[in-house]
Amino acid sequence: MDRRALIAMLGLAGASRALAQVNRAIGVKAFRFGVTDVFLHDGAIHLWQDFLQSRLGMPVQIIQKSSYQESLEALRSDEMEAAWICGFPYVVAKGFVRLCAQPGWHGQPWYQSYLITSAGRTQAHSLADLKGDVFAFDDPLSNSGYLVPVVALRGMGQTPQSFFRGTFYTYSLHKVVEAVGSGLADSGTVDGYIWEILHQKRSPSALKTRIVAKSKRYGFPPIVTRKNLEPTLHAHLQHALLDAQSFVEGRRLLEVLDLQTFLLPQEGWFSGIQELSEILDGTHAPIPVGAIYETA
């Protein structure tokens, strides 16, 4: 007997003592979540294990990916199930994954890009004011750590070669702050929450930058699934994460990431990202840097 009509057969209500059945029955494998370093905690690995493994009723592989696009890759050829990723790669990867929880930040599904510099560069107030620097950028496909400064530049009629002296990617969050809070880069672009969280726990490298100006609001890093999982499996995930604060798993998860819940995802949430993503690849004119940037 396959795997869907043992599922079929044990029924959809309560789920996850059927999955587990279901699992021991055909001796599945570990169900594969991916994470990059751009939202690594202390721990949260493990956490992440701790918790999907009891509401799943099955093992659980935590995968680290080093970059957004290994993450589309393993997704793309069924090497994991699903994966916290960033808005920008969600807009990008539509035709192989699916929204599956968002994670609420404040309890909202927003979010917003950083510039950031020194903390005693106090003059500097607005992107044009960062002309000249050597720039940190996190990953090729981040929409805070890439996405939205680099449309604004071209807003501004400029490109990151034109306008900076020099560019570098650290394929982290916490290392765009690292490299400005150290004085490797002058500046760079940086995820609002991260730079939130390493503030409040008064990150040596946080307490030597400022924020030069903040972005409109986007839509949070989601959770997603690849399109050809199976439709209970993914309903199973998003239940679990949606109802994490009801499990004592899931409230040391939230509480470690810095989270008040997941949320149901809805796809108007990326539309901001969405036409970022368009102005980049030519198919959306560019718009004015005041519509991306509020002030800081």
The other form holds:
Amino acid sequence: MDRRALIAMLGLAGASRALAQVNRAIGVKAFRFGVTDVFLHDGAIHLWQDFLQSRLGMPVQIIQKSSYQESLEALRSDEMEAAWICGFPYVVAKGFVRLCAQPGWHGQPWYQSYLITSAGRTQAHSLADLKGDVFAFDDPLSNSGYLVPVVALRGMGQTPQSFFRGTFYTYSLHKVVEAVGSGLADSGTVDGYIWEILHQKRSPSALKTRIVAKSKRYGFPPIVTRKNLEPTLHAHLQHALLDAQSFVEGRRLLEVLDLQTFLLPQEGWFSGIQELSEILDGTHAPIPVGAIYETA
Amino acid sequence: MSTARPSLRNSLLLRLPLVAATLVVLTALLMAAGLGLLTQRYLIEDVDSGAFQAMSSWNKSLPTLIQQDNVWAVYEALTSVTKADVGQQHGAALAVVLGANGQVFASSDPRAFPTARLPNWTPLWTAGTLRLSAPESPVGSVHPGLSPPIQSGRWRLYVSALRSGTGPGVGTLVYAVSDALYQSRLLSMLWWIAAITALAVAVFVPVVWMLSRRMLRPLGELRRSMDLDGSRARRVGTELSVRSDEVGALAGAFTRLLEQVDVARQAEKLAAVGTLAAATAHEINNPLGGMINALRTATRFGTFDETTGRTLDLLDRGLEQLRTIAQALLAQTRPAERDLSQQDFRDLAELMTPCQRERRVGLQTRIDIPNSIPVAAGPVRQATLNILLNACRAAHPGGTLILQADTAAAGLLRIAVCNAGEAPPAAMMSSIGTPSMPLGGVGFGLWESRRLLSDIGGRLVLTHADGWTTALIEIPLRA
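Now that the form predicted on its own has been shown, please provide the structure of the form predicted together with the partner chain.
So here's everything in the complex, that chain up top.
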């Protein structure tokens, strides 16, 4: 029996148990869900796996990628079925991925990019004050960890190379915090969601940093699936995520991630990132720094 | 003998255990010091070994990361080692990577060595503080290209050029390890060494003290016996002399010394008796002479009946015998008063008359000496008289005694007394050779004669052959 046809027959409602039975019957491969070092928290991988397996009714493999580029490559080459990526990679990869669910931080689909520096450097209050620094980026495909400050610099007629004394990538948001906290970098750019959680947990690195400026709100990093994934499986995953609060495994995952819910994503939430991406590509005119960063 | 209380100054019984205990302590301290130095050497060697391993690992991984401009990965590579090395000790290890432009590419302590700036080496060294030192082990030789450690103050530095394959250098790696890294471990191990040393001293010092005191206990007993009276001291010495060690030999010698002291005391007593006898003889001799003269005058010129005549004759012989004894005692107490003369031999012949008469023994004298001979007259007279009396009593009745004297041998007076008769008893023969007074009175005359002669350097030899007993006296002439 054809597996896709069988799933279509079963439908979505109450399909978990039936889907599991079918998957076992046909020897289905594991559902592969990608995460990056960006959003990892202690025990999060295990909780992701528990939650998805319980809700999808099939084996789930959590694949950790070290960069967004690797995540996108894995999605495009069918190595993963879904992934939690940043808004900028989503904008870049719209051709082969689609939105599945939107984590709701404080119940909202928004977050900010923070410019941070060492806690003792109290005189820095804007991007301009960071001139000549060694600056830490997260990932070249990160919205908060790269795109926002670079586009802001473009608005100032600068490039990272001209504005900073040196730059480097950490490929992890919490490592940006650690780089700035240790003094390896004079300043850096980080996801506000990550910085707030680290600060809330009294992370030593985070406590050694302070916020220079916060950006305007952008769409929170979404969960996407590859476009060629079976629609029913996409729908099944989306349904599981949106209904996460209803189950123990889901609540436990949300609690660890410091999220309140998963929302049904809207394309418009990523228009800001789309605009920044176009500015970076040169297809959109630069915008003033003030249109990107609010004061700290 | 000293009865002073034993002290370190005068007692080996305290000093030797103390020396042994001190040696134990010194040995323990010396071993502890050696162990401490060895531990320090091993710890430094361990630091060198770990540093060279880290450098080798970095030499392989860092060049690629530098070429990728991956500052964070280099930082992680450095801190993964320095934080592991440092453990709880903040700032005990430091690694700095310089780029090809000489600026800091990344360091494990970015605040001391900021990224993308020329390094300020002041925290690690200043001019004149560097000291190149050989590695503590040959571990460096298995890592070719690595420099030997450089000591700078409390830091031990390792430097390596970073190369990508066989290409040009892409940077320089400086790894610094603080002495504090091994010193805390050294301190910990030194505490252990000190504790074990203290324990060893606490155990072995009492043991050594007890054993040495135990070994010296017989010596202490011998020492204490010196404060006892003669018999008890001799008993202790006799008990200890059975030992086969040096203490036994010492106890034996001590016992013999005590016996000689007893003999000397006995001789002193005899000398005192002699002095008393001489004084008595002197007091008796003078009135005795007068009594004899009076008796003989009366005998010569008086007329007495037969009974009275026999009585006077008996008195004369008795008084004469008393004078002989008195004179002999006087002669014995004045050993160096005058030289021997021919008259002394005539006196001896006179003194022998009563015994000759009693034993019906004749006396032949062959005196071939000058009128005066430089030997002490008293001892020679007494010794010769004793021997003559012995010979007279030993001679067969009706036999003959022979008294000869000559100076034929140079510097020597030789006197021989011979009598025909039985061989002298063995006790008498042996009494001549022993320093102790013979028991039971047998041979006392000969023993006393030998003693008198030995006092003036003479000797007495008693022989018996062919029915004749000969006593030979040899006395060296005085210078």
